[in-house]
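Given next, in structure tokens, is a single chain: the form predicted on its own.
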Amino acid sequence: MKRTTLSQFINSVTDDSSKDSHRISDIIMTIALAGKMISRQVREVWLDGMVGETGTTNVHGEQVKKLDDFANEVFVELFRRNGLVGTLISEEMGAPVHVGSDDLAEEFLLTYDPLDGSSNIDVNVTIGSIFGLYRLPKDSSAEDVLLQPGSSLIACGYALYGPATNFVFWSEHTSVCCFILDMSIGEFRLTDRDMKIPENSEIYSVNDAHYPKWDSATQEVVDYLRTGRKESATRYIGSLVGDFHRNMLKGGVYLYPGTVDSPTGKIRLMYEAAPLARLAVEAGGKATDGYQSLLDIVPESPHHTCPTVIGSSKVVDEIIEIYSKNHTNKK
């Protein structure tokens, strides 16, 4: 069966009287086009010898894979040479980076994980990239302005880098879409133009070894995501991008709580908390942090992390309910 390219798509919803709505476009096709890059060193890795660590940390303190180093300058290169948007901010690079050409890309900021996963790249194990667009006001250079709640994105998604290469975006012109990459040519190729994740789901993805150092709300969470539901079912890939695809199709709750030592928790609003929850709800689900909408953070920082809570609406809704009692108990 033919199906639609990628670039055949977005010619489609492309409005030829708008500057601004080409240079979404050109973005939108940039960021596949990292994808593919990336996808391609994936699968090579082993053979390339590009395995392991750099040596250096991050500005969250971790270990740089050789591959985030790779994936990171993909999209630094691209959108240098191009110029197609202002600012990049990214988990690799510890303060925002200036990259626009002209007046129009200095609207438009990029946010993004270039390799979300990246502890399972040694051991083969779905791994993938997130993005988020920002339109910003002009004259936009003090960092505060570039600092935006997820209800700001224009534009959002990721690559999944599993089997099969999957590009999945939403735009203000279009509705949640998914696309597989087609290695015979080279191409995205459109398997879902309005992906709806399922309203309810027995699946929740949660790392619960971390358990005892939830505090008592989200223990209740957890305990009633395990035995308070009709048929229970845990599937933790360890892969932020890889769980929450999974539970786009099938349906389910993705959960990455804070701790009572570090009560933000590790997941990055800016470019990935916010990118993954605007397309949730715009497929239907719903993102919290247990207290209020992910969409409504506005973060402190570039790096800004929150608890984090994002899958099918009815289970985000019970889950709303549980830490609701809770903060009213505690008053």
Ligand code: AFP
Second form
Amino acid sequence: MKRTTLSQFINSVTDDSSKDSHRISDIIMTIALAGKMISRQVREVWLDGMVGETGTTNVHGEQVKKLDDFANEVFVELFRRNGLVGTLISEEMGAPVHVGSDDLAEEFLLTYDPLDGSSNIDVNVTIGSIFGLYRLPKDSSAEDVLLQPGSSLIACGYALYGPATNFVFWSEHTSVCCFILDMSIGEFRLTDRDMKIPENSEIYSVNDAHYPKWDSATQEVVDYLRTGRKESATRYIGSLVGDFHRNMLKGGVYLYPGTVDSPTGKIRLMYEAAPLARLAVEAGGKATDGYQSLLDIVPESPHHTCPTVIGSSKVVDEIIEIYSKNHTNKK
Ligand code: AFP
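We have the form predicted on its own; now please give the form predicted together with this ligand.
Below is the entire complex, every chain and molecule, led by the chain shown above.
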């Protein structure tokens, strides 16, 4: 018996009597399609001459890769055509883009990092697309209505382009579930309908080269992870989504702390930190900026960045304790 396909799975969790449930299912299927289209291009990148940069920089001042641009356009094109969500916010677009085609669409905001870890594109190392689907307050006229915290996510997940392509998501109607792309039929197949992150692990993922620029609390945290626990191992791909996926399977913690020069760090809240934080929490893990849950932070702008710590609950608890001890000592 072959494994359940994504379409079969989505059909089984969709409430036939609810327009809302149908809409969420259609949105998830569209994101999975985007994942398949991007996955195909990632595999052809060397043959299609799509390596390298476009020569432009994005809103974060980073060089845009040709594949970043392609992946962003895949999302825009698919959602412009079907009009299922009101607004898109992407790492690669300076401002939110309106694509909705009916009243129901206006209740949904889709945020995404079309290609996370793009510095790894040209070296054939795992990258992925991260998304968050937010429900917007009804009839709100406030201008900042798009600035939603991770606690108002109703679905989130990622497509991972590694040796195989995975699609992992959580929604109001499901647990965290994992699929793998069956290339022979072009469909994702279910591998786990209730993913749980191990409670503890020796793995930590951080860019150690930033050590001299961290504050003393963060230095203490990383010293502890390195030498203060019974066992310790560093694994850092440089694609958050890749590090996150490994940690979901094996346990571990991913950290991207702020530095003295850049206290909020680099990870974008609305389409990187919050969606992955929500997945981790729904899978039994934890997520913090050191002092508060990542799910409680209300973004000040679509591209808001925040210090990020996500992973196995026991390790994250230990990290929170070190931060809070330092905070108390400073008072
Ligand atoms: P890009 O998607 O712009 O490549 O950023 C990737 C990322 O946000 C995250 O996926 C990595 O873990 C992190 O940056 C790597 O940053 P450092 O090179 O500073 O470690």
